[in-house]
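Here we start with a single chain on its own, the form predicted on its own, put down as structure tokens.
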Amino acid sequence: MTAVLQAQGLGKRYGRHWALSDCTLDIPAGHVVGLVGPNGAGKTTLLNLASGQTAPSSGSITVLGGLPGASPAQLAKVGFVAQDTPTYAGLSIADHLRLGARLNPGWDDALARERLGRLGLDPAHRAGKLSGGQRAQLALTLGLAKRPELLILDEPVASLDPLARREFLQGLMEAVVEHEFSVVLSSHLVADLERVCDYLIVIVDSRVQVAGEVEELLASHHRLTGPRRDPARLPADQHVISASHTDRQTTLIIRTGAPIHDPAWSVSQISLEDLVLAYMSKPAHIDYRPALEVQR
């Protein structure tokens, strides 16, 4: 199956700024996939990138075995769902399924008109009237109707409340069952992508610092609690991604796929919470392989 996105070295600068930076991501087709990072850790660049709206400044990236936006055909295999799920607000929904049909040849009419009749929503109000989850719930709809092979979404519940949250992440799901689409979707709320998402990439400081499956990551990443320890003292095989002491007591996070046989450790699992919190607070001194892929 072909990959839904492949990137070697890429980067993206703004004048002295990079805001993506020697970015190396083989994802394959059919996962949902969640990219978390702070903000201005290079998400919205990647996305950007992955959608055709902007060109990098280094390395390559394709998808769905294509380059970015470079002919229609391309263009229709991909839908965007951009951070503030625009619609027009003077415009109905109706006028905005003529649009969809006008903009997209692929565009599937009547999945639209099922989807926002199941959501209760009358095509003939503005989109200046809906409220926040309906904006993004007919943002979606209009993603969807384009039939694409990949659905980027870029932090598309980020201001909802908790129940549009959570009925947008329910159609979402519905929608990737029934037509069987990839799906790379940005966010910052971990909670929610462990919901829905089993594929995690985790950006900091405009670099990738994991990436691969979830159950695969969560596999291979343990906390260790035990007496006070240097860190470089472990074996070679245990990388350190974060670190934390008292007087007496060492706790750490690793990434090993090996046993870990030291008696002085308690070894317990960690949530895909810890595993993020994990990489994103780092200390840049703390020097590891980055796993940009799990080690299969």
Contents of the next structure:
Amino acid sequence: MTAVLQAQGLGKRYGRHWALSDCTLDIPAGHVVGLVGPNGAGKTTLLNLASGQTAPSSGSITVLGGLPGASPAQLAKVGFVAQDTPTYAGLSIADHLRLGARLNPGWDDALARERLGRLGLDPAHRAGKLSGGQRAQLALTLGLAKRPELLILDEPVASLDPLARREFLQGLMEAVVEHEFSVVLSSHLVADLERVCDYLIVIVDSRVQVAGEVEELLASHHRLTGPRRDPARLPADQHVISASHTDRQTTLIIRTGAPIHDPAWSVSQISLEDLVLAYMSKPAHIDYRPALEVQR
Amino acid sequence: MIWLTWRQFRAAAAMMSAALAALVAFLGLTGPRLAEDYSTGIADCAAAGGGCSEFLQQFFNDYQDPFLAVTAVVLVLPALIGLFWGAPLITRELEAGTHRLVWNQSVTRGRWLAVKLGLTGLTAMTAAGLGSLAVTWWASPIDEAAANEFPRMGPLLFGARGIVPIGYAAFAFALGVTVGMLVRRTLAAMAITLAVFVAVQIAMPLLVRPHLLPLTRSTTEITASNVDGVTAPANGTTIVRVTAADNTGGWLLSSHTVDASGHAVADTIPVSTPSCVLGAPEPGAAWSRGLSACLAEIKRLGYRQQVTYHPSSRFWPFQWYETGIYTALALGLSGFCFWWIRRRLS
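What would you give as the form predicted in complex with the partner chain, now that the form predicted on its own is on the page?
Everything in the complex follows now, all chains and molecules, and the chain you saw is the first one.
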């Protein structure tokens, strides 16, 4: 299968501030991709670039082989559910379906009506009167009924309560199983993504820290616990993601492709949440050695 | 896209249609009687002889209030269109975030903007055109009656008659959209649009319109109709004050009194006695005789009145020029909007 998203040295600058820099990605098709990172890390910027909402300041990006937002055909292939799931407050749900039908060549009206019926949303209702969860479902329905090859969702569940969150993600997963499209969704909470994603991108301080299939990431990251020592003395193929020390003990989270033979370490599996937190707390571009010198 | 634009715009369009319908109904009901009053009045006073100036004055006084009111409506309409249709057109979407919904349907934002600008802009121009033409038709007898007081070429009526309101509406609308795109806040965009539009509307008759065609100059004798007053201080001279009375029926831009060598003098002419003795306070036959002697003396001394103006026959050429200028401005702003929405707005 071809890549859904390829980025080469992609960057976006607002004034003198780089919201995203040096981003190189190659996401294969057929995944549910989670984009995770703290607020302001550049997640929305990356998604806006992928949907063609903004143009890059440097580098290049192609989505499904085309330039994002360049033509009606490209727009038709990519669905986008924006942050806070905006809808026209003055228009009814039926009007929104009509909007979708008028503006999209591949509109699947039966899908939209069936889905809204299942959710118990009355087409005569005004979108402005809907609850946050219902509005998010309406926006998702618009994105799904467009029948895109790639659906991008920017923090779709951020403003929803836990129950609405679960229903939203459940609805999304059912649609993915039924219609087989790729998904990229962002969140600042790993817990939201853990259940639905099979591919993960961690982005911190406008840079991509790690990207890969969830299974591979979990298989290649380990927590090492053992007597206190300098992480710099680890074998070259073991990359330290985070390190914490007590007086006598050192705990490391490392990435490695090879088995760990050193008997001094007790090796344990880490959860996806631990992995993401390790990358988020990792200070960018700082070597660990000087910090340890000080501690001695 | 046309459906969505219409769906979003239909409430505003309905309101405008209702207001226009009310205006047209009022003008349609009162207009025929107004025209009839005027033609019978003119016929009567012509039959009676002795000129119609008294009837014209009376006629104008009778209809002054509705005349000024409908003129004001046509003058204000383009500003309202810019404020309430132009400025919110894009900012409303930006403020509600719905641009991120609509720009991700299978329609490029260039096309989205083209349909919104085109449909709303053409409706704005149609509304302004209908309002202006209805008022122009209704007010034509009054415009004739008040040709000296409010010439059609004058700054007040010129902008409220004929086809220029169409150009004003197009410009005000495009201005509102452009400002809205740049400041991205509805209220601020409305305020800036109003300020800029008013400034342009004031600058146009002051700075641009007089130079659209070369001014007509004419030098005329000073007659009883331009004399504003005659005073005779005790020092042995009589001072004749000359007004800038406008007898051109066009748009008077300047009026000076010049002496025999062609130099401008102040609007008072000193005439030495005894050739200019009024003999009696006005009015009366003796005073008139005195004034004619005075005017004869002024003529002998070579004083003349020099005026520059645009004659009323230039009304339609000026209307076309100005409509063209405003339409060009509106097109320029629209072009900028397309560039901005593709390059800068996100």
